Amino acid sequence: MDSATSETRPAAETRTPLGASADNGLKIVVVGGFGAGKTTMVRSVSEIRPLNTEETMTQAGEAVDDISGVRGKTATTVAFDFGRITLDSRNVLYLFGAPGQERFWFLWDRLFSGTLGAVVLVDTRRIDDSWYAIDRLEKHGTPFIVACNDFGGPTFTPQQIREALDLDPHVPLVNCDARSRESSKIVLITLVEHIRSLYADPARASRQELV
């Protein structure tokens, strides 16, 4: 799966105006390794034309970025992606896609500020690339779920993935196709339900902050 490809959507769907009554913005961050499909997910699910900060990859970047697992990738995010979903007349979900390369990780702490929760997007061909994202979210005490993006790679059981990522048992783990709007919506719904369950159980939320 080409992580830079998303479903074709009608032009009218990408220019939805924000309702005048919307007054509550909820921030979600999509993080993960280089080429895991973060930009694709934001593009596929956003109701507006997303803001992307992609630049063409050059030979000079090969010296600093590990592109061994993403040979077909031609562009990369250098700041962040931004999209929006209207939940109802008062609530709007703002999506931020974080850059995956190690040289841009310094931006993550600022992106996490004020975040309701996060999606860690995982390419199971390169599971180790997800370690830093999970570590930073745990240190921030930010609720998150893990979504395995389907690149047609090796098949692992959920238990094998949990063990590889050393995931806490309460962290939801789902499969997804970041190109699909419906699949990406399910990922976000899973995250929101996870956050709601944490707020409904203060003791569990406290354990999340102490991880």
Ligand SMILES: Nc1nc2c(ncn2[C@@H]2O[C@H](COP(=O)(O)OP(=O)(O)O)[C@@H](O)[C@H]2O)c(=O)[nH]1
The other form holds:
Amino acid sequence: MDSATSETRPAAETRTPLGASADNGLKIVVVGGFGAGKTTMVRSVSEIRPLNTEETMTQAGEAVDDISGVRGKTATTVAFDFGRITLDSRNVLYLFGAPGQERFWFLWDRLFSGTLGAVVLVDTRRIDDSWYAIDRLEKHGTPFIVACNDFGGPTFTPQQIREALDLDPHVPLVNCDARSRESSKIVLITLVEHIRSLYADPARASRQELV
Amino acid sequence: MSRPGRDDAPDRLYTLTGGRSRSGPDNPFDLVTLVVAECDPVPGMQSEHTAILRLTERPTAVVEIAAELKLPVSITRILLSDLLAAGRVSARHPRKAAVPDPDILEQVLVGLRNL
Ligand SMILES: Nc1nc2c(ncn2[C@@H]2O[C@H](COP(=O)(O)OP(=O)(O)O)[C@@H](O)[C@H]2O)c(=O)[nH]1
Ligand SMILES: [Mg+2]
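Show the same protein again, this time as the form predicted in complex with the ligand rather than the form predicted on its own.
Shown next: the complete complex, the earlier chain at its head.
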């Protein structure tokens, strides 16, 4: 996509604007421990260079909409990055890279309500980093798949990984290389196919919500 | 490279939003709401409003505006609700449903396969 504008606007030079008819933003979240490859995966498939932003929240876990919270210095911030994939003339998919740590989940609803689903990105050298995220996604009823990022460490059988994660048998588990566009693309397709099958089979969808 | 908002003194955020709280549950802006400018910036306008109107000449998501302005999302949402109330921007909210529309899922799959 190119920018139709020609005026001198430095900020615009590095931006790739959406088409004028874009009207529906969609979300997928990539969640995982520090260094699991979230930013790498977002970069691999994004049409824009990943951008970084943050949300501010008070210690009570409320996003700051009362500025006195900021003034009272009780606020902390969580950072996340994101990329973008234009799907067609109307639909735009935003891919978020979100840390799996506990404090981030205070903001999950505020930031990621309405998300189609999530990819839990696992570094098999630090499998326990993803326990918390999986727990929260299950409790939330958010559809997710697990992608093991290949860092060249010891390999485990899918069964070993499923056991280590205590993964529900119907949750897809795939290997990936987040540096590869093709591999990252397959991860996202696997997630969306999983979401489609969940909602096509309401019994499964409601079971997931009850977990 | 600096993370947005990191160095923002609370007082700067306070000044930007006039201390108002309007990013609560009734603030309509989702992270991926696409915002479109409905007018050009006018002289004397708050500089953040000017920046938003320039960014949104083409549809731009709330999260992209926050990243470009290097402001927290919640502060960006307050600025946007001011502009919306003044009719200076319009908002294309995500079509949210309890269950995703199968047609949308199909379009997502087609879009991903075409990547
Ligand atoms: N070997 C290998 N390295 C990777 C892979 N994915 C990411 N990395 C590297 O791991 C480091 C951390 O990745 P990053 O995407 O920043 O992780 P994040 O903290 O989850 O965002 C970077 O140096 C990446 O280049 C992968 O699939 N294989
Ligand atoms: Mg990262």
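Numbering follows the first chain given and starts at 1. What we label the rigid core is the largest C-alpha set whose atoms superpose within 1.5 Å from one form to the other. Please read these numbers as outputs of a predicted model, since none were measured by experiment.
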If the two forms are fitted on the core, does residue 128 show a Cα displacement reaching 2 angstroms between the two forms? no
